[in-house]
Each structure stands twice: as C-alpha cells, then as structure tokens.
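Starting off, we have a lone chain in the form predicted alone, written out as structure tokens.
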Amino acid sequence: MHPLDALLADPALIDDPYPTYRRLREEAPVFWSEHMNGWVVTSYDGVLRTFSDPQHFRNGGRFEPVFDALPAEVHAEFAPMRRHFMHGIIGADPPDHTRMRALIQKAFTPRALDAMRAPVQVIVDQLLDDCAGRDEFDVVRDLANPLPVLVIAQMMGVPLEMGPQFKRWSDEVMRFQSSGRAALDEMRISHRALFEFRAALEDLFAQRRAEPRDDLITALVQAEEQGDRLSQEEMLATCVTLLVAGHETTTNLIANGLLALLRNPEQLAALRANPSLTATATAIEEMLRYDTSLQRNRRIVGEDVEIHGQHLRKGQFVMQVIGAANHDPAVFREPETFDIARNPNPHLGFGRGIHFCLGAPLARIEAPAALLSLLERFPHVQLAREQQDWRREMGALRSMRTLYVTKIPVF
C-alpha cells in the first residue's frame, strides 16, 4: 500500500485529520487513492473547482461507485435504494438541479428563515434549562443533537413527537451517506432506515396536500416554478436530504464550535468580551474552518480535465477534502490557529457554487443560539475530560459521540 494510502486508510485519521491533510496537500495534493478507489483532492484551489466547475465535476450519480461495488447477488436487494439516491437535489446536475433549486428555495425565504430566530431561542432555553440543575452534562446529547432536529422538525412539520425517530433514521442513512464504502451490514441498517423515513414522509405529504399548514412540507408540496412541480421521489429524496443535513452537520458545528473555545480560552475571553452579532457570527464562521462538520465530500468527474498536472478521467470518482482545503495555508494564514477575529476567511465549510448548502441560513441562526445562551448560562464550564471520543461510523463527518463539560461553581 502507498504510505498516503496507509494514512488514509488508519483509524486514526477520525481523532486527528490534518497531519495527515497537510503531508496530502504538501506531497500529492491531487492523488489517485488505491483505498478509496478515486482521486482525493487537498488543496484549497482544488477544492474550490471541483465545487465551481459542475461540467467536470458531477453531483449525479456519485453513490453509482458504492452500489457498483458490491457483490452482483446483491444488487436487487439495493436497488430501491440506488434510484432514491438518483432523484431529489442530492443526486441532481443542471438543469435538474437548476429546476429543483428553484423551487426548493421557495420554501426557504429570508422571511421564513428570520421567523425562525424566536422559535430557536425558545428550543435552547428548554434545553439548557435541563442541564442547570447538574454540576456536568453532555453537550452533544443534551442541546447539539437535539436541537437541529427539534428546529428543522417544526419548521417541515414534523411532529416533534416523532423527533428521536426521525432522528435515528438520519442517523443510519447517514452512515451510508458519509461512509462511501459497500459494506454489507452497514448498508442494510441505512437501506431499512431510509424507507421507513420515507413512508413517514409519503404520510405527511398525504396529510399536507388534504390540509395544508404553515410549514416546509406544505411548502414544498404547493412549490411551482413556470408549472413545474417537484414530483414524488423528488420530494421524498429532498424531504431525507434536508432532515438529514438539516441537523448532522448542525450538531457537529455547535459541539467542535465549543471544544475549540474551551481548548482555546483567550478566544473563548475573546467571545465573552464581544458577542456583538458582528464578532459572533465572524466567530462561527471560523469554527465552520477550523473543524469543518462535513469533512469530506464527493463528486464524478464529468469530463476528462486536469488538476495539478493529474489528469482525471470521465467516470472516475473524486473525493473533496473539505477539512484539508480549510487548512491551506496558501489561502489562511496559521491554519492551524483557532482566530475567531479571522477575516478574511472564505472558508469552504458550507460548500460553494450552485450545490451550496440550502441550510446554512439556518445553521447560522442556530449555532450562535446555542453557543451564546450556554455561555451566558454556564459562564464557567470547562471540559470534563481532554480526550473525545470521535464517531469512526460516521466516516466523512467530524463527529463526536459526547462532549462532556463541568460547569465549575463560584465563590
């Protein structure tokens, strides 16, 4: 095995990434990966144009390497699962995507975003108020996790009694999502979990179209673009998408966002000092750099082309290390450095170009809810234990299982 092979393939790649990003981006910035069967991109330009570039780099059609690889005797087992992944916005190119983003965006106005800010601050207060009777609590189990999904539940409409299921089904897709890899097992778990996320939605659509509500599902059942409308699968493999990233990627900001403060007191000092929205929300857009949520993504190069002197070819697939090109150095002086004061910082963490995360708005409202009000609540928590446990399941996120902190008293 090549020794970059060896360092990708090495479980201790999930607890600690960027030695390894650096030496990628240092020796092979671009580099054909035995292990994960496709060229794995580093530096930030070459991110960046595999983001920018949808004629060479392609959105549909990025999961076909996965299913392809299993066993033949398999593939009718998979195959409803394989066509859910080639509708909806997550597996679209121009002009499918083009289409669909029209419509998708309908639902996602600035005023129905900013109507959210109240909602949000309602959930966090709640849930902080659970923790203010314990000397220590879990971060990600007691306001990260539960608060995406408690918001993206009430803005599509989901009842919030069904939160922690829906919360498990995005779990177990995810695992497929984020894994890239045809293991069996894991594979049965997200295929069961993904249709029983769907037969809830089919639901829910049924429920919207006979009485329509003030929210996201209902919006996206009634959205027309020039008399078009979204069809079934097409909704059904949005609705997974959004709930799926809706709140995964959310948690992941809001608890790296914390280890990076804690870990980093003068610019937790620094937080305390100013947390004006302008210095927030420069703060956030660090921790979005700094430990990107979504670490890795993929795309299939859609025409021959060349990046740095490698010349890919049509088919072939390309993972973007989104964690590697936030740490170029080339592009953000000390990247190694927690500066919640950076700017410029035109970091990649939400993606760019045409396929940029249709959630960020929200992500952006959410995590500054959480961070403050825990701050402001607890002003002297500090971690619990210096080690964390990174989830080796979730593949391409950066994802830890808890975060416990220890809120110290005052005399």
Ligand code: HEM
The other form holds:
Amino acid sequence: MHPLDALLADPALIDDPYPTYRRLREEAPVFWSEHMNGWVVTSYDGVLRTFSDPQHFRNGGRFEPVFDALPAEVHAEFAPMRRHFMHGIIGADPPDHTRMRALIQKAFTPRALDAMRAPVQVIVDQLLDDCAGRDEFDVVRDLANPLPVLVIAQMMGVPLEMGPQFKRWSDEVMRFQSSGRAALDEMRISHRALFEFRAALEDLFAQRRAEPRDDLITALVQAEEQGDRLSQEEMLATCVTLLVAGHETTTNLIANGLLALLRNPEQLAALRANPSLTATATAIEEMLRYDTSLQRNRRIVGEDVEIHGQHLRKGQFVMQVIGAANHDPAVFREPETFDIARNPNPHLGFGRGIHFCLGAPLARIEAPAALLSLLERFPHVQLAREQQDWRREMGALRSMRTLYVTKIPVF
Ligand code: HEM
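Hand over the structure of the form predicted in complex with this ligand; the form predicted alone is what we had up.
Every component of the complex follows; first up is the chain already shown.
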C-alpha cells in the first residue's frame, strides 16, 4: 500500500487528522488513493476549485461509488436507498439543483431564520438549567447534541415528542452519508433508518397538506415557483437532508469550538473580555476553520480535468478534504494556531459556490447562543478530561463521543 494510503486507512486519522493532512498537502495535494478508490484533494486552492466548478465537479451520483463497491448480490437490497440518494438538493446539479435550491430557499428565508433567535435562546437556557445542579456535565449529551435537533424539529414543525426518534434516524443515515466506504451491517442500519424516517415524513406531509401551519414543512409543501413544485421524491430527500445536515454538524461546531476554547485559555479569556456580536461571530468562524465539523465531502468528476498536474477522469470519485484546506499555510497564517480574532478567514467549513450550506445562518445563531450562554452561566468551566474520545463510526464528521466539563455555577 502507498504510504499515504496507509495513513488514510489508519484509524489514528480519526483522533488527529491534521498531521496526515499536512503530509498529503505537502507531498501530493491531489492524490490518487487506492484505499478510497478516488482522488483525495487537500490543498486549499484544489478544494476551492472542486466547490466552485460544478461543471467539472458534480454532485449528481456522488454516493454511487459507495453502492458500486457493495457485493453484487446485495445491489437489489440497497436499490431503494440508492434511488433516494439520487434525488434531493445535495445529489443534484444544475438545472435541477437551481430549481430545488430556489424553492427551498423560499422556505428558508433570512426572516424565518431570524425568527428562530428567541426560540433558540429559550432552548439553550432550558438545557443549561438542567446542568445547573451538577458539578460536572457532558456538553455533548446535555447541550450540543439536543440543541440542533430541538431547533430544526421546531422549525420544520416536527412534533417535539418525535425529536429523539428523528435524531436517531438522522444519526444512522449520517453514518452512511459521511462514510467513504460503508460496511454492510452499517449500511443495513442506515437503510432501515432512512425508510422509517421517510415514512414518518410522508405522514407529516399529508398532515400539513390537510392542515397547513406556520412551519418549514408546510412552506416546502406549498413551495412553488413558476408553477414548478418539488416532486414527492425531492421533498423526501430534501427534508431528510435538512434534518440530517443540521444535526451532527452543529453539535460538533459547539463541542469542538468549546474544546478549542478550553485548550487555549488566552483565547477563552479574550472572548470573555469581548463577547460582542462581531467578536463572537469572528470566533465562531475560527472554530469552523480550526477543527471543522465536516472534515471531508464528495464530488464526482463531471468532465476530464487537470488540477495540480493530475489528470482526473470523468466519473471518478473526489474527496474534498475541507479540514486540510482549512489548515493550508498558503492561505492561513500559522494554521495550527487557534486565533479567535483571525480575519479574514475564508475557511471552507460551509463549502463554497452553488451548494454553499443553506443552514449556515442557523448554525451561526445556535453556536454563539450555546457557547456564550454556557460561558456566562458557568464562568469557571474547565475540561474534566484531557483526552477526548473521537467517534470512528462518524466517518467524515469530527465528532467527540463526550465532552465532560466541571464548573462552579453562578446564579
Ligand atoms: C456547523 C454546522 C454546519 C456545517 C459545518 C455544514 C456544512 C455544510 C457543507 C460543507 C455543505 C456543502 C456540501 C456540498 O457542497 O456538497 C453544506 C450544505 C448544506 N447544508 Fe450545511 N452545515 C452545517 C449546518 C447546517 C444546518 C443547520 C442545516 C439545515 C438546517 C444545513 C443544511 C444544508 C443543506 C440543505 C445543504 C445543501 C445545500 C446545497 O446543496 O445547495 N447545514 N453544509
């Protein structure tokens, strides 16, 4: 095995991916990986190119290599899941993508997002109230994990009591979506979760058609532009994406961001000294850059193309290593330093171009609310454990199993 491939296959990549990213960037910024059966792009300009050039780097069929790699005898079993991932916003290219994005954007307006500020703060306060009586708590379990699911469930109009169920389905689907190559038993878990998820959504669509409400599902059901509606398949794939894309990513932004602050006390002190809107917003962007939630993303080569002297052929799989691009010294001075005042900070944590994260404004509301409230309520918060347990099963997501902190509460 090529030494760089051995590094990519090494489970240690999950605990600390940055040394491997650095070697790849320096030695082979566009690397053909036998292990991934695709190109691994790690330089900032390379990853930016793959995001900004949808003609050469397509989203359509981006999960096909995972299905193709399955043994032939199970292809029929996974055909429905394969069909699901052919539809919806993240699996589409223009013109379908343009139409879907315009329709979804109508339901996902800045006004709708702004209206979420107060409810987000209420949820954060309730979650922190529950932590107030304890000397030690797990930020992942008690705050970072429940917050995004409660917020998106409320926004979409998913009944509150279904929240935990949606969270479980969403995590199980994400295990497939974020993996480069999934094991058969993992795929079966994701497949079952996906179809339970879809059935629950179909019930909700029917309810909202009969009885419209002021929520995102109603808006999507009603979304119409020039008489062009979302098909039922597109609606299902898109709602699954909205629910899945916003969960773990936001959880990790909050948890990884807090970890970075607690490991860099001078940065924490600087944020405490100036928690203004602008300073906090700048700090959040640095958290997205420094230890980005979604480390790797995927494209398919749309037409033969050359980057960094490598010839990429139509149909090949491309792994965009966002975490490596965000540490490229060609763009970021002292990239291994966590600097909450870094500006400019053109990180690629939310992607770039036509697929730029639709939920970025929501994540930019949730993360500051969670982090600032936690720091304000618990001014002496500290890490309870030095070592963190990074979840191997989450593939491209940089995700801690737990983040225990100790505190002296102030009331
Ligand atoms: C910190 C949190 C988040 C991170 C790091 C993140 C990251 C990303 C990235 C990198 C992309 C680009 C994917 C691509 O180009 O293939 C993306 C797209 C997307 N994200 Fe997010 N995301 C976050 C939160 C959210 C939230 C809260 C939602 C929804 C509630 C959301 C919904 C979406 C959707 C629908 C797309 C697809 C847009 C398109 O294809 O046009 N994301 N996200």
